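Below, in structure tokens: the form predicted on its own, a single chain.
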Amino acid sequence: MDIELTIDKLVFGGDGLGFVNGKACFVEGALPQEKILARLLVDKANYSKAKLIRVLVPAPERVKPPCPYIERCGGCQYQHLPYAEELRWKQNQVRESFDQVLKLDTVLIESVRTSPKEYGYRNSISLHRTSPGSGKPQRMGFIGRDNHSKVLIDHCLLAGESLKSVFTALHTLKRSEEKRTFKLDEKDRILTSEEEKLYRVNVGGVSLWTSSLGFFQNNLAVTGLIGAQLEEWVRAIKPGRFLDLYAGVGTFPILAAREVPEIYCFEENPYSTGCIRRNFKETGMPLTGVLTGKVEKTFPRFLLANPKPETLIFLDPPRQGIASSLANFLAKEPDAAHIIFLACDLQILLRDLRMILAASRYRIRSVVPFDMFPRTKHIELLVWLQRI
């Protein structure tokens, strides 16, 4: 069924909310203040979802993308605003977030820290088999708008430009790879998943040894801001121990917790372990010691053993967030004084936020939101908790 309607508001994900009969219907691609038509996909009690079938009457901020492949690909929800009004509407989705879901009226959420680029800060991209079998050299692609149909481009405008070349290559898959990570280094070098290899990039004038089966932030300008804002707080802090939960290859404590006296690293990965010795060795700075292992069960072992007030934590979680228990146990158990959290995606933090304070040990001081993924639904967010 085809419906009319008019858009209010811009909601986390990048869906443009309107009413019908009083039921919110969420529309890929709609902006506020735009009257539309809009094809009815899913009609739930309480909600629905309708597909954009055209602008009516468009709204003052409307742009046309600059991505020909915007309509099949699906990887960037926001080419159509101005990115001005792009990191507005992020600044009051993670505003309004907060207030929802933890329901802090005194949290102070900072201004949005701009990329230096919107377009071509990538680093680092990855690509999708599109033939099946193995042997064959093949285009790869990205995962289309529909989450299955890859979609072959000749070129990302969020990538940098020495990646161009990956996108309209022939690639010779293994039979177990369904897809593959292309990486640059500080020169600009491209190397893949493929197989294990050791490179350096730049980060806030920090040269870091890193995996190419490893983690690694994927806009490094970016990074180097969440580390400079990071350093900041350290210092006002003056912590005697730092512990670094889910470090990868150490890249936080090197860039923001020189004058910290015991440091350690928590990590999993075995292609950033090595390298976290390898960059603090390199960089002159102390290091107390590293945990391998899952940090769910090496961190709270450690820090019960090891009880220390004094004590930062750390945590840049991979992009599912902490488990259930390892939240638990931050509400609960540590003497820490201070807790700092990163996280790539917002609603996955307000749950573990909303764990760890449910206690009433913690609260928020700060919180940070970081554009890392210009022209994407996504913001990285940087949030300060301290000890009540």
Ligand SMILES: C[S@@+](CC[C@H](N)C(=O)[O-])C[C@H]1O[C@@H](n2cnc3c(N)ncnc32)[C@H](O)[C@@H]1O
Given for the second form:
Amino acid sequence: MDIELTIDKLVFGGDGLGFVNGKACFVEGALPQEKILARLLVDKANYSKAKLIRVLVPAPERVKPPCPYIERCGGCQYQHLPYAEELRWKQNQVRESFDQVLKLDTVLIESVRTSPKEYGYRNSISLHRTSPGSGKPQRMGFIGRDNHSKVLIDHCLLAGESLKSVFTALHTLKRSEEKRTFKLDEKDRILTSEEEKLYRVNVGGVSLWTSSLGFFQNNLAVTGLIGAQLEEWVRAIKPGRFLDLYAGVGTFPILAAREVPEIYCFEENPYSTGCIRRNFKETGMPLTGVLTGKVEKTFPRFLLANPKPETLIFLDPPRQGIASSLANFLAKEPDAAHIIFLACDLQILLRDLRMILAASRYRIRSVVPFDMFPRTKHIELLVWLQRI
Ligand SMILES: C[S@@+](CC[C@H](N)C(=O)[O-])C[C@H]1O[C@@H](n2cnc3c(N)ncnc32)[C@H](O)[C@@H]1O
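The form predicted in complex with this ligand is what I need now, so please give it after the form predicted on its own.
All chains and molecules follow, beginning with the one already shown.
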């Protein structure tokens, strides 16, 4: 069924939200103030989803997306808006989501910190197999908007210029390889997840070792901004101990906790833990300990055996957030004075914060959003919790 509606706002994820007979209707690609024609796709009791058929009255902000693959590729949600507008809507989404989920009206949410680069900021990309089970050389692609097709593209506007060649090259994949990640080192040379290699990246003016088989942040300029914000908070807190959970290669204590007397890193990836030791040594920072394994196991055991109130716990979990056992532990057990959470998924962060705040032992002191992934729906958040 086709319907006409007017869009009120952009919700988290990038869809336009309008109302049809009082029921919320979400439309991908539609902008606030637009009158559109849309086709109903999903009709539930309390909301519906529709596909944009035609913009009848366009929003004054609407621009032509610069990417020729925008219709099929699932990567970007905001190319039809000027960057400043995208930031304005992301700010709004963070404010509304915090209000809706946590229902705390005193939370200070600072303005979204802008990415210095609107395009060309990614120093790593993952491409997917396009020819199933084949041992023959093949081109690789991104996952499409439908969440399963593979889209072949010649270049991606989000990727660093030096990654250009991987989109058109033929790749010979191992039978088990469904996707391959391509990363740039500090001299813009390409490394792949095909084999283990150590390489250097430069972030916030510091050269760090990382592994082709480990995690490293994607937008290095924004990572530097997060490091600088964290350093400012660490200076204000003056903790006696910094515990880095989900530490990767130790990026954040190296960028932000130089003056803290005790630093422990918790990380499960053995390729990354090797780099942590090397990075601390080369940057001349003392490292008190590395705990290898699942944080939800190593950390509670460590903290119960080594209590210390003047502790700052820093967490930077993967997109799926933290285990509920860890969230409950953080809510009830630690006597740590401060927790700082870095998260790349707003909804998952709120799920985790709700659990941590449930015991009313911490309060949110500050929230700073960072636009780590311009043109996409994602927003990175740094949240400071203080012991009440
Ligand atoms: C988002 S990254 C953060 C990395 C680090 N903060 C940095 O910027 O380099 C998440 C890290 O957590 C690690 N990880 C994921 N699940 C884990 C778990 N359950 N226990 C320990 N480490 C985990 C991953 O290997 C990855 O290095």
